[in-house]
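Read the single chain below, which is given as structure tokens and is the form predicted on its own.
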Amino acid sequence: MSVGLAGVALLTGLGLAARHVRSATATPRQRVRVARALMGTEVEVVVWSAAGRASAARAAAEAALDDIARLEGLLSDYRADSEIGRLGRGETVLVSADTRAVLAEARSWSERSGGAFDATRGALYQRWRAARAAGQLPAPGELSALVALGGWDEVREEAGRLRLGRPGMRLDLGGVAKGFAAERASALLLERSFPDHLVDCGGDLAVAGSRDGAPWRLAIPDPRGRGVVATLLVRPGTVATSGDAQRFFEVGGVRYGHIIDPRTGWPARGTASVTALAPEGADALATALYVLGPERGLALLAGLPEAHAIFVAADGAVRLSPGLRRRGAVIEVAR
């Protein structure tokens, strides 16, 4: 449940992004991007290669943005046909490999944040968007309703097949299909020997390489609109922020942002954005870090070494995990 291409913005000018001086007898590098409106999002990729290889380079980034469209096909649940939304209407499916990958991961992030991560809450998220739209907040009973409206072991399977095992059960894997997606066609990429490259899911990153010789470098944005908080080195791997800074509505002068928290069935506050880091999975990541907090999400990390979170307050104050150093405006991982 990232927040979009605001959240984490990749900064290509030459004023932002690190100078990087090559030498007369290098081999000249060319940068390919393609764009394409999937996943409810923008997604971007962005592709450095060889200037003999733009054509192949291309070709590759619109492979991946195909094979990106086909996932999107199998795991919206805004579209009744997929396997996810043919599941919420109660049928039982014989779903792909990949969904079946995606549920997976959903149901480890799941367990390993206890609960704070739950993609079988989607009739819960559901009645939030309907709530956000009409600027009316849900009934405390209705909540309670939905909250229990759920569960991992309600995911059933018979011969092969899944089904949802309580009516108006729904998934919504809202929180991890970016991230799969972005991941995908990373490895997409990597497998068309295009090691140099950055897949943006609508604020869900996997990347991989370099840019241009250079480090990646993101913008980290102040949740509140103050400008930029950090610039973060980027190392091969997934990065996704999870934040209130786009959607949210405001009811007697509280916010409500769109990250339900599953455990309590409303929106979770105390920070307003997290930026995670991992080797793969920080999509889930960050959703879950943000429903935790700090504390407790300092806790969830201690047990991933490999991984990392930028929690950000309201007012801006900014927090590092463990394994990161901030040198100025610049946030890298020290370790």
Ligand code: AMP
The other form holds:
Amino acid sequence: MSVGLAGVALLTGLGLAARHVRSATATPRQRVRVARALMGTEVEVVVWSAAGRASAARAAAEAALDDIARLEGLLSDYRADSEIGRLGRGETVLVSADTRAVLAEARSWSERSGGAFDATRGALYQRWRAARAAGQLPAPGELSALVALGGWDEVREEAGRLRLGRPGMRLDLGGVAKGFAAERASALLLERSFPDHLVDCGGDLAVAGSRDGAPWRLAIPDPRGRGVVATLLVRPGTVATSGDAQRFFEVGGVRYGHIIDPRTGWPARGTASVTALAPEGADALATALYVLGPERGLALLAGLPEAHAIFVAADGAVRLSPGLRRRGAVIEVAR
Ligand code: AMP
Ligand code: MG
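Form predicted on its own already given; the form predicted in complex with the ligand follows:
After this comes the whole thing, all chains and molecules, with the earlier chain placed first.
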């Protein structure tokens, strides 16, 4: 799993959003927050519940974090003993239902995005990780070889077990697994009757219910450190930000981020950050939109009526997909 990109910051103060006025007889409510270092980032769970259920809320939030830790153990490409790590070492693996579910989600986003999102080119992404660590660009010949090393057809299934078809091929779920884990944690909290909560896996969020009666609000920071782009009012569902604000390196004045265009083998450019909102799957969608850029990204969104996005360019220019509206400093879903 890649290091997390805390693209959006949770706003916990009062202010822009109207809060419900509660009657004097309303049950007192309480906010519980727990956080843990997981999946290469800080994972945060916030639950609003009746004050009398605060300790049960805390236990449920801890159980949600435990489940994310378990998923990390299956999905991380940084861990040689994870299911994804073992596949990358050439083993034939009887993978868990969870790993299968993430792979199915990743594959479906590859198909929907015309290959812009591609979890099968982990070898290419790893090469760029090494380039970033060394501060040196890979040789173009190396990249074209790595672009050829992938494809869903090479994820082979034999007697219920998976195997990668080519030596050196790797899967990388860094663009989808944190959001998947956030959605799983959210489902666990719902099962335990905590309908008002937020799970933030370092910028990949699942949001349910309300923040003590008001919509959840997130700050979208400017990707070049110039303050806050806007406050986003989010509906229940998923939100994710992808960008080059935190993981990048520069050579000759050019910024090379960690999201790679799998067709060219080079880091995608042209956008500084994309925040996606969707009933589910915003994590992979944000990564795909980042690769596609605003023009082709908006075309993808046209086929996903419940999904929305905010594109921020390096110069700070903001573009909203048609379903969003801006009122002063606030961006929200229009319909
Ligand atoms: P995210 O921060 O969710 O946008 O995910 C970025 C991470 O996903 C990178 O650090 C890589 O591990 C991986 N990745 C890079 N490029 C792609 C891509 N085109 N499709 C899928 N995953 C990618
Ligand atoms: Mg993503």
